[in-house]
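Okay, so here's just one chain, in structure tokens, the form predicted on its own.
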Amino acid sequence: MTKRLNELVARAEMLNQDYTLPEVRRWKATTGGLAIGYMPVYVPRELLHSQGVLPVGIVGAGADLEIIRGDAYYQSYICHLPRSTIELGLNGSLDCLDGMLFPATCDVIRNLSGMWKMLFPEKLSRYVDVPQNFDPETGGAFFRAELEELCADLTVRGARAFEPDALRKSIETYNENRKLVRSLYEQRLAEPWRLPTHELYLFLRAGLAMPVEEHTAMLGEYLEETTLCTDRVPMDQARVVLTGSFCEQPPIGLIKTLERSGCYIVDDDFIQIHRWIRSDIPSDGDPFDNLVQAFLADSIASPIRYIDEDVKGQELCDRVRHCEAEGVLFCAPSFCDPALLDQPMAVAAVEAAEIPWTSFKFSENSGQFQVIREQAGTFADSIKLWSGR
């Protein structure tokens, strides 16, 4: 590794680690502009960007936190992740968020856009829908409808108001941050070895709590210094497709085990906010419609988004053939509805397709990893050995 990669590595590291959100802290000091916290998956970043406001990704505190008050608010029956969230809201770790915002994943999101409206009613908490129809004059006008109502209530908190022009240009920005991302990916399906799942997560999720234009030179650096890495070589690994992690993130030392036990990640579902638009959104004509048009035809496959006529688990066996992958991993978050009850269609597409598989689940603060470890390990050597891939 370079001394540079070194560096932004550490440094992606260290905004992952501190969940008290100093780069959000530092740049609300110094612009005053207002922080709006969301939860995974979706929420229009470039709509708050355009208004002055930093939108800022919540993906708990992993094993790093001990959740005491957060175990009070839910069942121990669901995810790891509203708990997490609600310790760290009431630790103080969020104080520098104006609001958060809630998007339509689940029943238990949707609770916890509730429970922030009681336990902060100062601040900003909406519950951001989506639209479950796709006709552009249905569920398109809802959605639009849904962005305006937003639009307006930054604008009550004090944020900019809406200018077009001013969101034509946010696009565009976003626009360079996601086509960073993309080449990223392009550039592990290519060369897995020369960049490595656990790095390129760290950039990701990094990228969640600084401001877009921060995060599109830190991206662009690390893609340079990544191509000069000359002492990373191929190994006899497995290519890999992940899926099923798209709101509740894995710990990193679950994505190292993977990777250890004679994996290569080529495709995965981390952070799904940076790829959950496919290409670019135009930045001509009204920029309310061209949001809506995006997330209408261009969004990707999700547990958490209605796919029409599309037949569940098509896109996924579509991606493995795309990466040229040997195999699937499910890697679903433990009580997480939407991908649990989604996995068995998956599944069967995967095996009609005659692509090998195996699943295991997590939570974010999962710490124990050797079981991972053997059933991914064995996994790996059945492909390699048996499978004639």
Given for the second form:
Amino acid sequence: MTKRLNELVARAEMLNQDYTLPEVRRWKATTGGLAIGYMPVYVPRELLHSQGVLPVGIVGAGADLEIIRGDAYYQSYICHLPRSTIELGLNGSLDCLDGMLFPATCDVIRNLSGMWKMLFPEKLSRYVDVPQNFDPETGGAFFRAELEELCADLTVRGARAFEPDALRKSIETYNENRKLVRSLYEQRLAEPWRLPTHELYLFLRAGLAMPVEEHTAMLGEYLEETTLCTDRVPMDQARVVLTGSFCEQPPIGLIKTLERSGCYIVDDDFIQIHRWIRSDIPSDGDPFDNLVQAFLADSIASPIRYIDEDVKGQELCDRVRHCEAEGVLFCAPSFCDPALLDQPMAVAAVEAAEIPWTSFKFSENSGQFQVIREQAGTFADSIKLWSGR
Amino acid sequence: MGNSPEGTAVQKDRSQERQKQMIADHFTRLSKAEDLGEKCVYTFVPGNLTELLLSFDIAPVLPEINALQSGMRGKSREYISTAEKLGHSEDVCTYVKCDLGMMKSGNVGPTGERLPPPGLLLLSYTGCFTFLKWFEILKQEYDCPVSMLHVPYQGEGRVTDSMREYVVKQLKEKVIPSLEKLTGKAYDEDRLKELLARSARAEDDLVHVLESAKHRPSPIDAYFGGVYYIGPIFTAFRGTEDAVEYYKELRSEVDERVRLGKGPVTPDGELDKERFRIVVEGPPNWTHFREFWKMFSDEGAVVVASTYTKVGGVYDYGFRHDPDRPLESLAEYCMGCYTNLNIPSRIQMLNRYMKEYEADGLLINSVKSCNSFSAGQLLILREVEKATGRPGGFVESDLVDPRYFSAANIKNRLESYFQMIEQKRGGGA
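I would like to compare: after the form predicted on its own, may I see the structure of the form predicted in complex with the partner chain?
Let's see the whole complex now, leading with the same chain.
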């Protein structure tokens, strides 16, 4: 590991551990702009950026924050993410945010949008509905109207008014960021030992709470440094695709555990907003329409997105083939409706394609990984020893 | 919703007998549908488009109703277990698992007759994310098309023009063509208008019945009794002459109870003394419905208003299906269902019920299966307590998974809750 790589990793680690969003506070102090939080999975960050707003991804608090008040708002059978988000809100960690956006991910995040209105009435709190009808004239028109309302709300709060050229530039800025994320994923696919997932994950997550331009520079440097690393050598590990963690994120210890148990994670759905739109969004023409069209026609297949004509689980099987993976890890958060209701259909698809799989659940504050380590280790061993691949 | 819970005889009014017959006839119709070439569409209660389906002579099948009926009949444990053995998580909605388990066990409905397979899955995605996954799962099981109607959530507490246009457009471009294709019939707007006019008449009477609980004593229980009252209008009968007649009859029975100063009919007969007037938030537990009800009636507690009875449509705020704006009116109906309202609107509704129905307190029955209802209920409880100064109570159970009904625990909590109300009254005096 190079000295610079060490420094980069340490910085990403620090940014992930500091719940008080230091980069956001610094940005606000420098620019005086608005910072708006957003929950998983998808919001069009380009639009906020074009209005001079810093979009800040909030994906809970991970394993280390003690949840005291957050638990008082949720029954035991609700996932962990909203508890830690409320905890962060109530303990002042999110004070630097001028508002929060709650996309149409599930009923829990949807209802949290209304809870936020009650708990933080002085802040902007908005539910961002996304269409499940993908016809540009129908779902597209609705989505555009939703986003126009969002623009207007931001302007009322002090953001710049919408301006097409600004959006064009923001689209290009995010295209650059997405391109680098894709490069990192391709690099990991080719040489997973050079970009261990527990490390790549830190960089993806750190990017949620810093300006996109800085994140892009950080990713570029990280990609470069990993190619200089000569002490990272391939090991006899099973190549797996991990799926189910698109909203609440597993603790970093769990990702390390999976890798140490003999798995190379060659594709995943962590911090999915970086890859929700598959390719570059055109910046010419009507940029608003381009943004809407990208959501309608170029989004990934996700359990939170209705699949009309396509076959459930097909995209997962395609990803497995593309990655030359040897198996699938279904790794969903406990009580996550979208992931867990989707899982049996995805399992049926991978079984039909004769792809080995195993499944387990986690919560962002899980602290014991021994059972999962044994399960994943056995799974990796079984692939290596018996699958004949 | 129309049958006696857990098979125990309860005192029945004429309207109840009528409703029982309507439901039995409907299931018989469904059992013969395949042989008679009748088209069936599976769809959901919130945001149901019953009048539109009936205008095409389509018989609606409502999987949630089948699931709750299975719960009442003691079948749900076995069905849920079947689904879990097939890989469905213990964490997710038990309606889905109960429905899937029933399907895997031969698709025999609540009356013991086989349900027909769907000709179409009409996915009215209203107020509940799970609906989307539910029909994706059923799509794997049935060789039939799915027609998706995405109903936007009232995140900002209002319906905008673009939301209405979005739903109407989907009705015109997706839903109606799929029904035309299924039946080979053309969309008949005049027929739809006739059905909607009948809906509005029934809705007037339903509101009259529900609001009768403002009287002291309340002539109805608006939760346990309420689920019977909403049965026809929430399911396959909205827009029919049967529904109009049912609600007319129910209204006159309730008016008579008011005139005589009678309390509601409970599992043990008429309630003599109304001791507590309660507002309830959340769906009931179906596996121990009667036992749960008795925990209230034994204490003289009457539910005077409930949010569950608004899950298939909120009519007491003035909404009526409007024959002059058929599709717009259907769109507004869908968007106005209770679980499609944001948390501040739900709190507002509960505060209003507490005041208008002169309730002693708010009780939340939080069901594990339903995040749409349950996520946020603890905040709702606090906010209503804060706004009204009346005590809140909280119990947990499930819709149809009997493993999550702990009778002793719930009874204990309810008794403590009623004692607390009593003490507060004493303190106030």
